[in-house]
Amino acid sequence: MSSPLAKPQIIAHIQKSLNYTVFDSKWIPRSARFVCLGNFARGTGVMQIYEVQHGEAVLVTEVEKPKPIKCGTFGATSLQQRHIATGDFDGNLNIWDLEMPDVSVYTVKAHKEIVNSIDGVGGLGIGDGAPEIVTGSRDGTVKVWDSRQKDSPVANMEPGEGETKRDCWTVAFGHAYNDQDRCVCAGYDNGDIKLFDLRNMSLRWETNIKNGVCCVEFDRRDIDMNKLVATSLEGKFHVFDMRTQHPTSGFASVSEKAHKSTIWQVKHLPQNRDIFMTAGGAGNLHLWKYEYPAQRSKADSDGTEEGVAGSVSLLQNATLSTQPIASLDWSPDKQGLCVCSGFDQAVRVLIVTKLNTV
């Protein structure tokens, strides 16, 4: 019989309290920094910095601005600046300089309303193609943004005429696997999923989970799509396999009744893909594998390809409190490295073991 400790453990290492209600937070990439986005109760805007030393969270940088700070993404930025990119209540989306966070890099009125979720590719040295940020927002509108591009976005996916504007919730790159691929994956408030090709800039694949979608992500942005993971309101998790479209039904999916109450995110291991953590509105934390099926698609009574869903298995789940936790993100040149903020106003620091041998 294994002993329990063969297993990979969630160990909270560093718990920070804050004076603020913290809606991000991000490692900086080549470091051992990571920072907070939120907004102080006067109704400002806040991002800190902090270092992680001799097993501390050590605040280095602290800067206030105007409007709340609800996302970020380092996703588009090259390793030598490191710049983040934030979305804000305002629906403004700001570039800054880590060194010199005072003054954005960037700035433009992104949306009407707030800035949901934010997302980049093309940057840190993964994949291929421009550095692109993509947006979604409360106006219903995802955007697509290249930073070399004042003002205007490269793509503006929104309802048509008479169609009701849906609250965005998410936003996600994938497919990116060569210079002129790469979709949008975006996930609304009454339970739909879209899928834009952006290369074509087509709607091309939409379904409907019945519940308000949280979190959107592929498991990888920068290849030929494989799967793509969706957290819902009602603590569901969708897992689609993204390899195989079939004309009417679409792709397989697995979904799994995973938390008792809302998952709010879903992140995918940088060092292995089919690994991914999903956090919930209880304050837990379930860490999950993914198994393919043995044939990963099939054809059906008309010869026509389509996919065969695989299965999910719990590696590990752990309570760090009683509030939910909105954000978490994956150290990406550590691997186990993690850090998670909640509506308890604690940002953590975890570390999760053995994944190397899962």
The other form holds:
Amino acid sequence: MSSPLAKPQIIAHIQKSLNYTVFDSKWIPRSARFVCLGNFARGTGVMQIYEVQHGEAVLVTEVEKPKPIKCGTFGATSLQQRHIATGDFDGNLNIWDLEMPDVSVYTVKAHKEIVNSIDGVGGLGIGDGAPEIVTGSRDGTVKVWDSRQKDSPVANMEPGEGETKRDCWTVAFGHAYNDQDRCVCAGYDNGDIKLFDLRNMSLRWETNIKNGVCCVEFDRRDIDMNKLVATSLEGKFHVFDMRTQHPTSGFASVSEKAHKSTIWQVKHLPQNRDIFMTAGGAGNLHLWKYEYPAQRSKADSDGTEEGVAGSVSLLQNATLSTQPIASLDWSPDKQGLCVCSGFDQAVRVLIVTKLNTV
Amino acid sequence: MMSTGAMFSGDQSSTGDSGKVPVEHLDYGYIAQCRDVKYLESIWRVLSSGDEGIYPHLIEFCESHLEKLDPRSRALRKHRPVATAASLSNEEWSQITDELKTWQEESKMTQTLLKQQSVFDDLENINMPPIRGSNCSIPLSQTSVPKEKRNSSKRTLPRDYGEWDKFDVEKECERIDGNLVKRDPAVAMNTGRPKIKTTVDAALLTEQEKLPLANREKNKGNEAFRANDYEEAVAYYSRSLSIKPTVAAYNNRAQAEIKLKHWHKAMSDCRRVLELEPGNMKALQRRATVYNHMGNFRMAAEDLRMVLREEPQNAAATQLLSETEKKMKECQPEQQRKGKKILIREVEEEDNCNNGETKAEQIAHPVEPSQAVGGEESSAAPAERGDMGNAQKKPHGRGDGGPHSESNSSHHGPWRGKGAAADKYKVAHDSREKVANGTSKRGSTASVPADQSSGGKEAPVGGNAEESVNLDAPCGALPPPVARLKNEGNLLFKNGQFADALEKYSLAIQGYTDSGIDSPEDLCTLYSNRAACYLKDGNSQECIQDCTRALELQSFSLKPLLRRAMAYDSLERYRKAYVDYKTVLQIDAGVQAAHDGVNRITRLLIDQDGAEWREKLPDIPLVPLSAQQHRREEPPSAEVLQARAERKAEVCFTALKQEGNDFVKKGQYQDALGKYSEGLKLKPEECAIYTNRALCYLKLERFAEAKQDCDAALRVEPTNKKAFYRRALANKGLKDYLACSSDLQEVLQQDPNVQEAEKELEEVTVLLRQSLANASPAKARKTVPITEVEGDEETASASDSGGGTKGEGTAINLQPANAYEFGQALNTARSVGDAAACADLLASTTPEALPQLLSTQLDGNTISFIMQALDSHLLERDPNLVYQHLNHLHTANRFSVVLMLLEKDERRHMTQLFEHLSAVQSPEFTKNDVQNLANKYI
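Please move on to the form predicted in complex with the partner chain, as the form predicted alone is already shown.
Whole complex next, starting from this chain.
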């Protein structure tokens, strides 16, 4: 950290206070707009669209929905349509056309309880294969949806009879580098991380990181699984090298304790998979870089291939507020632009500089 | 500092885990000396906790020291408030806001564009993959490990008797099979990395969408590159290029290919960049790297100089240039050889694409089956050593039979070019027989020992082994077993056994993948060949697949494209066929089949789609210029053809010479003789071959011919010791002792250390005296050769062919017994431009025999030379004979073809001759006859 000027800087560009609790914020692809999802104090849901104009976020649209909206994704929509898929407190999965946000294009009662997390793949030219949405819920199930199929999921990952249901906090797609292969990773409140292989419809790998898994994300969804970052309740995050799976010890990982509180979010830079940002419970953001080891795999004593984890280094950090930052989203189009929202009822647009020189 | 006991104990209790830090250590002196990062961190924690009091300066000092030791220490991570616009300089901030503004404007534009395009949504839905199989559920607890346990525990349980009744064998087998397959998916995952599709179907995308998508794929490539995963990087760059070809992606792919050492691919990528952007420095530098690795140092240096002209500060280029120049100097003497190697490889590649292309005829000299050598070899060996005694002093002298051949004792040594070329011909020859017994496998296994044994051992194995060896002809970089499979495939294909050939090719492809070599050209050829089999078998689907694979390996490769076009055509997928045909024509406008295909399909498509048929076509890929020129230049440019023929001749020549040397080593001089003669036909100016052949003649006691060869050698290289020495031996054999002694003296003058020569000289002097004493009439005759040796007359003696009579030197006793000897004589005469000798030769030949004697050797030069000889020498002497010759010459083989290829100058000679001839009054022929004859020529 010798020359501070060469380091990326996190700059607060726009800050907008809101009159509701915002849970999620997402950039609309190919635009300077973002969507905020949340709930009003009166117990209803809200969806707002803002446009970045001349250093300000201008409200474009606001719609009120009956149920608070927890999460949303653009991952499974085409570039032309850019429909947002959302999950709400009541367990519903809705897809909205943002041009006409009053009526949903697709609705399904996906879960019995709140949809904690949602992710999409196959849209926006990211990931080969069918556009699919995955939802994870407090009811312990993870379900994969195809908007062309009404009422029922195309894949359902649920605990067997008699097993205790764990609260699924986070889901993420990955490994979608061809028509057939696709994986879903889910993190649970007890620290379980499970990797489901949608091609073979099987559980490919599972591990436990001891504390509740707040967020998981693959570094890219549309490549042969490369890395997975999982963040945890007590402020640690783990980076797994997903290239080499050992039959018994699984994937190699490196962990880092960064924040003094829960890491709520991790998001990889869309333009560079080795840079990611974590958002913590104390209102701070940390920008990380993963460095690969010289050899990504080695043979263990039995001669089986085993992964070797690299290292992570902190590029920059910044404290935005005293309240947790619950959502974070990089702009898919403009490198370094990101939006984040916290429990202090504010949404912020940040600029991270010098990302292309790290 | 604070060192009271109370504080010390307080310290112990309050700082918990870092309690081991005694308070004395919280000191500038201690911290400055401390090298233990962990301990410094605990000191820092104690200090910053404030339990010991607050010392901002000490904390700072501790931090700065810590940073020196470990700049990445966690203790140094500080919570920073978020930066704002104010924390940046005005300039920086305005730059950022400007960028942001342009982006906002751009995204507004794309917004509106995207809205307009939403009409095409339906189109995209067509291409969408189907919905996943209905509601599948995956139990959360299911893992591979416990599952296996369950299986095994069930299997160990003994069955109930009742259960056996219900036992369904098939079901059980299936179950067990299933278990086996599922046993360990995790391990299977790691063994082979699944291939990434290298193309993206971007046909439906608009330009607007293509660019970001292409960029995204390129970014993925960059990331993979940074992670040292070059193959993946290449795949993603290829994807990016398939969406939208960009300079950057080509450039990056070139770099990745360089990392993978795929020189040829890297080269083609660099070339494409330079086509798109001629002065691209990166591409130039990368091309220089590739050239450097391919051994083409001159071109590398050229590229690097170009880079340095633009970027004089480029350190990497400077370094590479100096390296290259160093290598260039080192390799100066070797360059020749290196160049040859590359040439050989090129020829092989051409060979690999065999498809009924007639191979150069000059290759067509099958290896004669080895003869039993017996005692001859052993007796020859010492003699040979004696001969070569002087040669050993210069081991790198070009083509001195003996010492050279030692390094290549096996037939299939480094001379791969020869192997491929000569053997190929033989495959064709022996094919019928081989296929008839259908024991190609057995044959080839039998050949393995024969292969490895060198020299004389081959003889007992006999012709059969010889045949099967041919199938081992190396092909490109393919390992021998794969190469054999391929050759077998080629052979079967030629014989019309397409299904069998198919099998061979499939095995070869399998072998290729197993062997793990990297030679996309070869794999491409294999796929292409297999595609041809599929096509012949009418299996168009498979053909298309193979062609596509081949094209993935080598885009814009003509044959696979054409075959795919035909396959599409036969499947009535006319649009795709049309596109492929068109692409073929872009590569080579001379492909008739493609022209026909395009014409036919155009009509069909017009019938089918009406006037707007073109709009329904998929994009016709633009063939990069490199691929076009490469193909296009070939057919029309005679120079290229000639150059290629020369190259082939070169390869062939080296091979023949080598074989000749091998035969000499084995003492099979007759065979060696054949080889050398063939070699001389290709390259009449090669001194070493003359001397080598002279040696053979000497061994066979054909002294006159030996002498002739020595003369020829001396013409090429007037101071060749070996030639002198051998001519001396020949003269001795011819009992021309005077010439012999003068030759020996010449040898000794050049190199007084040649003991053999000295010994010979002594011997010869004795003999000379004897002969002088014995026969005085011989004396007059024998003085002649002395002048012959030094004088111009030498040329005349060169045309003295095969007579083998005594030293009648100047007298042109030309009685060529066969076409070979005639050709030999004619060639020698021509090579020195001695028309008189030719005239003499012709005078001694009967006109009726002329066409036969000329046989296959007739070419433009020969004709024109004969014409010249007839015109300038023979016409005055014997116009009648001239007429007769001309009257028969035009019946020779290939005459009409040769006539067409005559050059202007040569035609002029001919017209002259006929003019002169018609001017001659003769009882044997009339002017009319001449006119008629002239019509046949002109």
